[in-house]
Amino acid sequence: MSIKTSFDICVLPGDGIGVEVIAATVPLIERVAQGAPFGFRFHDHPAGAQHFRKSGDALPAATLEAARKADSILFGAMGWPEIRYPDGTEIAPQLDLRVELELYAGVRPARAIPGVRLPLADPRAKDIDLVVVRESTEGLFASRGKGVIDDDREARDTMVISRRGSERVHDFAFRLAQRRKLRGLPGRVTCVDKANVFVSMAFFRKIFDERARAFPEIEARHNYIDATALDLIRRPWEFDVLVTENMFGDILSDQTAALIGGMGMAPSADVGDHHGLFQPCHGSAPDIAGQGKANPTATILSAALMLDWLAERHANPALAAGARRIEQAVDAVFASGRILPYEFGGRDGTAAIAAAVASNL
């Protein structure tokens, strides 16, 4: 079987610092495929909270078929605080597309990268390098746009938990949790939820139990919500992968991703069987949309993921030396000190931070 070698990238840019870090990133893309044996092809479509103000639609139907139908999408940043449905929720078609292409694990990486401030001071904060999984189509999130509010005196959201759901999750865990092993790191996941206190989260930690004993060779461990919340400041560095419902790795991949720096360095991927979506862990950032000021290591790095991604999935080795190639020239970048962006108080802006990755790869 022949391997694939060109790809079709859906790229939809959305709101705010989105676009201008996306327009950053894409080059940088372009240029690793330079002299390479694989190509892209780079497809640009609407959607979000200023697509949605001007037509109505956040996520076009052409957006979605055109997603579904890409080798891989590449995501911006999409709302916009004042732009919200009549029920007062921020428009979010991130949220929509994993549920639309069932991209039910949200991979949250957070590694320290040589030459960045660390807001923790142990020294061995400079041995981070732990992911997050989150399960993104169901959990506490499954109630978005259902919700019920009876007679303006008391709300309520409800949390699903399915087996097929955490099944799924917890085997894409462990087999992460395999590949980061053969690279030296401990092969360890941990387990995170409330079952001490909730029905639903007794069964999502029931099924790891049951999927780690398929993974004998992988370390698994059980820790609550608020413990590893706790442990995240005063142990990070034991952590490997994390494994957790929709609305608890929500939270933990920000505090994960401020461990390392903040948001502008903290890339992601929701990935499921069949689709790869791929886009920094920040929002469209209004307050500096515009100016230049974004800092756009996170999708830089996100692009390293999904090269790894489709690397993995067609069985194309140059992809994965392509996303080293990245992630080199952005740890290059920082460890020689002569980059610093805004959100450390500096004076790098984007167009400063692509340039010198450029220059390194």
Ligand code: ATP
Second form
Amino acid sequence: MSIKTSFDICVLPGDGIGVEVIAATVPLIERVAQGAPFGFRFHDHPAGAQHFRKSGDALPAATLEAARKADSILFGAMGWPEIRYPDGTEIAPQLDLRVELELYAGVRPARAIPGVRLPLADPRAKDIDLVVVRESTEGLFASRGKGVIDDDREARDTMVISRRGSERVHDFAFRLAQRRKLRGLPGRVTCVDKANVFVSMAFFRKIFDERARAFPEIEARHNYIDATALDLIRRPWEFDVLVTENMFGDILSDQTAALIGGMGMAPSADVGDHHGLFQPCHGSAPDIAGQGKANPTATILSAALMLDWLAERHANPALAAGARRIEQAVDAVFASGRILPYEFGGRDGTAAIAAAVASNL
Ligand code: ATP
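If the structure you just shared is the form predicted on its own, then what does the corresponding form predicted together with the named molecule look like?
Let us now look at the entire complex, which starts with that chain.
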């Protein structure tokens, strides 16, 4: 069988700074592919809040179909506070894509990049290198669009934890820890839950313990969500892979993004058995949209995650080498001390940061 070398990428820039960070990142991926034994074709497709305002459709069927057919999806950000569905909820096609494409593992790495000022004063913060794996198809988000309000008196949203949903996300977390262990990281998975209070969370933990037995070389730990919020401030450098329910992961991954400097530094991947979507952790950031101030680093690092995922999926190590080139170029930019994003009180915007990364590739 010949190795696949040409990849169709479905690009969904979306809203606000999503458009800006994607425009900064695509040329960098093209640059990595120059002279490499792989290539990309990028195809832009409409979706998001602004598209909803124009067309009444936040995620057109043709866009969903293109995402389904592509080798991978590169996503900016979607949503805009003033543009909402009639029931008042925000436009969030990313949530629909997770369900439609069964992107059950929300991968949110947080690695301290040398040269980036960290909010924790403890010098060990420079060793932060963890990944939050957020279950992304059920949990409390299963209630999205299904919550009920009785007579303006009582509201209910229901958490759903299934055996299938939990087994696959736990297995994903253990396999990720195996790969990280090969790179010298601890090889440890912490199940984050509230098993002391909720039957659904006790079930999530029970399935974690069952699956842990299939990965004897990986250390399996538990931590309650409240203790984890505390420990991520007290000693985040001790975590390796964390696996958790959808809502808990949503919250914890913003916290871990803050630990490494801010939203503009935090990449993410939403991965299933057949599809992968790569996007920065941040949203459309209306407060800075259109000003060229967005930090594109999170999106650039998400592109590296995309190359890694394609490398593994298609057994093509050249793509993994491309991912390392992107990460090393980003590290070199911040280690040089010459770039300070607006996000950190500096004067370097989207274009300047992308140009600095390009010059280090
Ligand atoms: P969502 O709910 O869609 O995730 P959010 O409400 O959490 O979005 P973000 O859009 O992520 O909000 O923005 C949160 C804050 O972080 C804003 O003040 C924004 O300006 C800042 N921010 C987010 N991303 C970046 C970035 N790439 N560069 C600079 N600042 C950013």
